[in-house]
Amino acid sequence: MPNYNWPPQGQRRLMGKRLSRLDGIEKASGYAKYASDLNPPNLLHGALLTAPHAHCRVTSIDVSEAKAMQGVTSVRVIAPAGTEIQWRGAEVAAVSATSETIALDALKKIKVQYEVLPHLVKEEDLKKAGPRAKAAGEQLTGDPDQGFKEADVVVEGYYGIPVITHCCLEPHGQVVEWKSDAVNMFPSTQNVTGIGGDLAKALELPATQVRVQMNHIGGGFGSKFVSDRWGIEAAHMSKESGGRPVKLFLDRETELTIAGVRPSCFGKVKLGAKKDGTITTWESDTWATGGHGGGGSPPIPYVFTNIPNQRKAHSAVSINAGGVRAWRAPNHQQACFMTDCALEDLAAKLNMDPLDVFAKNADLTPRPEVYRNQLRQAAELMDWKKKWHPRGQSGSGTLKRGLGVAIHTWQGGGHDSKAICRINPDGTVEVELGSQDLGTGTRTAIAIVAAETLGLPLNAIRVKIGDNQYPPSGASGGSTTIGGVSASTRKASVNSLEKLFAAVAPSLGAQADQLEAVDGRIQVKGQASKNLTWKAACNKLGATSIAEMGENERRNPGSLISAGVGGVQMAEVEVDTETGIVRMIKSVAVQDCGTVVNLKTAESQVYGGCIMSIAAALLEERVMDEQTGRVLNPDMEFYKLSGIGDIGEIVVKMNMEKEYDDRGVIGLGEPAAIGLNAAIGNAVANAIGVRVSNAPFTPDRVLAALEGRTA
């Protein structure tokens, strides 16, 4: 059987080094096409229609006007007379035109009338929900009761973590084109491989009449899995206008009122704890929504898993708001939020330093020695022992810095995946698969397992992705990609190197299992003397190329791939106490990923979710206004996200000691985003002496906190 394991450490040429992306040139330059750049002949442009009310019922719809406009292709009724609609933003009716400003006027010819209901879409105040808060039930671990009563201290506080928007650069949507044989599908998305089966599901049509190609993707997040019902219309209104293309991308409006959010958390936690500091009970009853299906669970206490005692409520709170889509690492910014700053409140309520809380608590966790050494190392980074003071003894002046610390985990399992890998007798070499780059290096790091299996030089590898002919790779959710994609390329480059070495091996007077590839050579192991360039070797298989298989199954995954990461990651902020105004000093973050495959990009990684991170603890909320039921800040001048003047100075330190890399490769794109809003909601606290228990720390919350104090 090949040797599919990773090349030793010492050994490797390029896996585990810095390396610029394949394709960051092209995106520097503007020279990249994304879905939304494409402007395909007889082009036809869609817009949507949609609710002004958070709940009502259509009464009626009138498109008679719009369809008698000249230059409209193409009118749908999305909600017709009856449909009762939950959320302002939702979609009525769809338009095509041969201009976007033709198909945005016969949007206004539309009639349509409504019944206005009842509606809620805050849920903040849990008493205001009533029968649209739905409780899961009591969780119960040991006896919390007598565990409080043993404790030697209790700590009670109240955390919120707000509802956000996903806000993609490049918004949701497509261009598709319904031709008699097949629908042609461009869109902007984290699943070639599945989305064309969805569309050709709803449309009705065999899956393998939908091909689908998107080269790159402006964000997604884990909101851009399923064709969506504005892909679905695209496609109709292609059809229905003799098989032009339809472009049909959301407004920036619409796209962050409508296109998913990260669930909101709200609850109470209550801790036991030892004098020592050692955890011993734990109480949380806690709240979420993500829209009209409520809010999930997240998974309390985070990390510290094994507390004794614990008794947990939760409840998922129905409002008429746009839906929940999975947000990189759904729930668990919630669940870190609400543990580490509560073990934080404990550190300051014994007047301990909370690194040495968290440390001492390791042993709750899955992971003790991993995060033991994690919070040292980040210590270091952040040089804690220096600039950590006790809760609100900052010094004098109206700028006060503090710090602050959490710890996050997720699996990253790779998903399935199938590769191929071909070696043409001119030397050249390809690799196709059916997965898609988000942004975050996948086509270089295919290239580099490629290109360090058989031994040639980065840019001697082809790498062939964003089309669903391609062989199937999972959609990229859940941190899955990189093992999937190194892993399948990895076997099917071992696969296809086997073959040639059988095809060459009478060439060099040796057996195919005695000779290896090196440098651009294919030699004979041990003599290197003996052996032919990649080029002559290649020559050897005359008019026939190989292309072997090689396969990742999730069930399966062997040595090449793993899962479950910790990591830590510490926050310094400064706080205008006269302004409210908190700015990033520095953020330090420790992560585990197993082998890493390119540092470069899997240190870009872990950089993007530290400043997603930034500006979902100082900026991101979505507003909404409990009078109109309408998102108040659908744009991205009122929803801010974080720039260069936002983050502050961020220090990144990958753990590749040989106990990590034996690993084998895990995902690393969620665990990133994940603690360093609890920690500066941490080092803000550190900073001030109180707590602001709801994020993002604005000027009006840290304020508020401080008049609280000292009223």
Contents of the next structure:
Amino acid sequence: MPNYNWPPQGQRRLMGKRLSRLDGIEKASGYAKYASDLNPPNLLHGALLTAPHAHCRVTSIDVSEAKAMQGVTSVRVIAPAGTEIQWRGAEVAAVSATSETIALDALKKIKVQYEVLPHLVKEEDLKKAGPRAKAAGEQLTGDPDQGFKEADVVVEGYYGIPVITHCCLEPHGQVVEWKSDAVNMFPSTQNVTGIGGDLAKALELPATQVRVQMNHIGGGFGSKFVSDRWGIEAAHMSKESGGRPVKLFLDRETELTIAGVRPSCFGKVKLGAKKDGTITTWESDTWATGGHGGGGSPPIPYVFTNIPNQRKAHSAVSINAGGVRAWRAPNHQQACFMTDCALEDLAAKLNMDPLDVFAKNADLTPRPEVYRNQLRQAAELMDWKKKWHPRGQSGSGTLKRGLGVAIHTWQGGGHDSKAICRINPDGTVEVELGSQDLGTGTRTAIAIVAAETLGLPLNAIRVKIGDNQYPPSGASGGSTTIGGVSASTRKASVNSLEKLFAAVAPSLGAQADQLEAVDGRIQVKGQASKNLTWKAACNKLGATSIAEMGENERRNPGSLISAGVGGVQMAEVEVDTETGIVRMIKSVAVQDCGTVVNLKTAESQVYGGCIMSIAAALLEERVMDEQTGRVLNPDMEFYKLSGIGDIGEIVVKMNMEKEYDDRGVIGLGEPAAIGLNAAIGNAVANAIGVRVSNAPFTPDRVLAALEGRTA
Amino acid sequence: MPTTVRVECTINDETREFLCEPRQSLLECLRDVLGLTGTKEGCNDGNCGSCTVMMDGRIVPSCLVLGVESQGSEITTIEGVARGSELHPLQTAFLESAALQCGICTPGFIVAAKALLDRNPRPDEHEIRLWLANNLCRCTGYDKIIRAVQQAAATLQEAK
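Rather than the form predicted alone that you just supplied, could I have the structure of the form predicted together with the partner chain?
After this comes the whole thing, all chains and molecules, with the earlier chain placed first.
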């Protein structure tokens, strides 16, 4: 078998360097085409009618007036009479028309009558959930009763982290056309290879008849894997309109109401520890909702999995609201929040520096040395030892500063991926695979791996992704893309290079295995003067290109990639105790991701993860109205994201030391977005001397917590 | 069928004529009528800044301007920021500083940042943050956007 191993760290020309992304020019100039930018000839516009009640039954639906409107080409009933609807915003009917305004007018002509049924839309108070809370059963490890009896200190706290949305800047949707013999789909998707089969199944077509193409996607974060009801209906409307393309993208209100959420988590955590801070016992009673299907089961205790005595009870609450979708590091933000806030409270009770408590208990994690190292590095970057003070001892003024820390993990690994590396007789090189670039720099990473392998400059590689006619590559979820595509690209490139070596070896008077590709030349190892330029070597191929496949098998990844990372994030905040406003001063993120392919885009991922966590900690919350069952803030005026003035300073350090690099490539998207949320909660507690139990830490909650303390 | 109105204005230094419905926003006219899809729709209610364009010397969210209101005005969109194939220093700085990822917010940021540098060639960090406060990004991490604007400002100063 060829040697696929990465070149030794010191010998890499491109991998691990800070390289600019290949699609930067088109994105910075406005010429990058997203699915939502497509306006093909004869385009029709689709629109959805959605349910106005959180729980109801359709008693009648009349679309005749809408159908009769000039310009309307198709009206589809999604929820016929008798359908029970479980959340506001569920799809009831769809319309296609020659313009968006006609489609929207036509929706108003659809007459639907509903029988309104009782609903539950809030889960924060478990007592109100009644039978809609399903207990998962108690999980027991060791002897928690004995553990608490023997503990020097016991601390108990209540913590809550709400439902939030993905709020992708490009909403969900697609352009789709159903011609007589094939469906062409142009979606905004994280799943170029897989979404075609998903749509084909819904349309009862052979998978071979659905072609999927996508150049760019405006955010997904785990919410864009399937063809969705709106994709399926758009296809049907295209067929009913003679095969004209139909564009159907969700408006912001619908996007924030039904296109996916992160589950909540609420509950009590009780810790028992020795007086030196060593945790011996964990007890938690938690609940969560991810919508009507219940859902949300955070892996607690998080990271500190080897606490010897544990008792855990968790309930999933079904509510009448739009459902869960994977949200960047599913269940981990919640688990981290429940665990690391409890650790901070333990440290405060022991009057210890939480940094010492986290480091001491690193032995309860799967990677003690990684975390201790990262805690040390993060503390230096934060200047922790100089800045930290015991909880609440932040001076007499009204502006209180505080520090907080959290640690996290993610598996990553590499998804199944096949790539073709094509070396053409004119010297051009193409790498083809049915992957997608979520903005993370996947295109560039593929080019870096191929260029590194072939001894070529980055701009010599043409990367072809975003089409399900290329070799299959997995969906971009769970931070598995970089592992999958870097391994398949490396193998494809090595395999093609070996073929090239075999073709040119006679001309160089050497055996194929004596050749190497260096700086745009094919040369004999140890005799660099015996060489051909890359182009001259490729000319020897005559008329036939080399096109070899490389494959990453998820279950048998080999040495190029691995899984499982650690990360530490710290926050410094300033809380105004008169207004309750929390201001970010500084964040520090130290992150392991194995072998770094592109340092520039890897750092970007971590910066991005930090701002998502800052938004989640300080601003984001889907607010439900108990009376009407509506989402009260389904717009970007009241569903707040952090802005450029809200984020303070962010310092990112990627672990690239040899022991990390040796592990191979590991995904990075998810872990970067986990720890800071809890770290900010801990920093607020450190600043004001009292725990604000529920995120986001809005002024009202901060003031209430302060009043609770002084009352 | 809805009635349409004829509108004439200057977009990226070219005179453009188009028909729009009275209720269509300038954003919809740019994207759906004129094919200028570099200007993005994020929130459609003036809160995210993805649709930022220059209109008669001011930055505006084009989703909150009616197409008919652009009659007689001068508009610059992201497509008009580069000069032919030569990128504006801001565009170069954004891609070199990794100040963009998914890229939906990028056109709005660049148009807004250009308006800042046109007025204030040497903004400090606070002024940059204040000026760009109406532009939201979900995935890049604003830090690199601030660095990109600083880098572009320095490049423009050197060119003088």
